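This document opens with one chain alone, in structure tokens, the form predicted alone.
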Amino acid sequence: MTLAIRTENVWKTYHPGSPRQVDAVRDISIEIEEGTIAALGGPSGSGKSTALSLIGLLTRPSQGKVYLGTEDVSKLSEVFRTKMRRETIGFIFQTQYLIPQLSAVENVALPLLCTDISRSKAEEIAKERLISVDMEHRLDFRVVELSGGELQRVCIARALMNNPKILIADEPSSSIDEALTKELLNTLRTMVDDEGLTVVVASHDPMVLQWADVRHLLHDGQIVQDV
């Protein structure tokens, strides 16, 4: 078994010493497999986006420590994450922050464009991610031309211009409905046979809970059962 995330007595206090103090999350420990969906569920409230941005390296834990593959992740500089977040993770969030007015290409190699690679270059790149997710129809259309299952598409391509080990998704059912969800989920899946990602989600979605390899089950910062 070779691990790609493990929690190990992770805290994340808010507001510390004060009346406004809050435990988002509570000791938890997690392993996750590579090449593995693991969700974490529970309802709004209960610590699963925190959880997520402790392992995307948005946050930094108040206690315990976080290793993506044997690498202690937790007290790296902030130069050092950002490197590492870069570079091996990428993100599906609820709100999609997608530029209304660009094509799909050009919303997907937006990530690139903050690199040495050319525009061109990041274009070509994200043509590529876009026909992988069956979107070879809609390249050069705008964002508002597109359909809902279109925009879930475009925004996996976009997660994966980096090539990413890990593929972190919030909610990413929330704003769909059950037949694009079943879509979507389908198309991670594929991802995840074909080139060995590490899914990582967040859902109270019961289908999605189901579609998981594993699961593991949140309340009040803590979890409650690993399924």
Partner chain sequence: MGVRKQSNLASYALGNVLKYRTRSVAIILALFISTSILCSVEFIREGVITDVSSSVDEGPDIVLQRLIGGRQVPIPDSWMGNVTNTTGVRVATPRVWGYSDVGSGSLLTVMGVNATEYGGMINAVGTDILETGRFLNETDYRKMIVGQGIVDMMAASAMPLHVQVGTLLSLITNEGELIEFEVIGVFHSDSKIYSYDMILTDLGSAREVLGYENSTFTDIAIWTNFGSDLNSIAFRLDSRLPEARVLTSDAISDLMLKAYTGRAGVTALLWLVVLLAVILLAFTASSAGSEEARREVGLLKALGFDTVDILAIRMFESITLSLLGVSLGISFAIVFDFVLGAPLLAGYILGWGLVLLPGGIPLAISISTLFTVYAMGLIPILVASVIPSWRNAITEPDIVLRGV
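Positions refer to the first chain, counted from 1. Basically, rigid core = biggest C-alpha set you can superpose within 1.5 Å across the two forms. Everything numeric here is computed off the predicted structure, so don't read it as measured data. Compared with the form predicted together with the partner chain:
- With the core held fixed between the two forms, residue 132 has its Cα displaced by at least 2 Å.
- With the core held fixed between the two forms, residue 77 has its Cα displaced by under 2 Å.
Let me have the form predicted together with the partner chain next, following on from the form predicted alone.
What follows is just the one chain, with no partners and no other molecules.
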């Protein structure tokens, strides 16, 4: 068994020392194996998104350690953390964060623009990714012209652009219907099975939680149940 992600007594405190101090995550220790799907469940405000941000290197823990593979990434410099995000991690954000003035292809190509792959090549790869999520009929549409389900597929395509080892998905089913959710989960399952992708998903959707290989339920920033 190889661990893809491990957290060790991780705390995240926002605005420490101020009246607005919040312990968003408290003493979380989880282990996620490579090539599995792990779900973080729990009500709104339970710390799911913060836990994902910690694993996705979007923020540093206030206490504790985060390991990707065998490397402790919590103390790495910002340059290395950015490099790891660029090369290892794909994100599907809860708020999609697509750039409204850009087309679907341009949005999806974005992660490769900070590499030495040319823009035209990046857009070629982006087209392939979009076609793989059945978006061939909307390639050059601006994202403001797309439906909720189509937007979510654009986000999936963008998250896969850098061939990530770890995919972080925050409430991926929040803006799509049940049928699309099933389709999305099937796509991700195929990638996990075929390519050894590790998926960490935060959701309070029972269907998503049921689909995952392991589930960690959070409440008030703490893990209350591992399933």
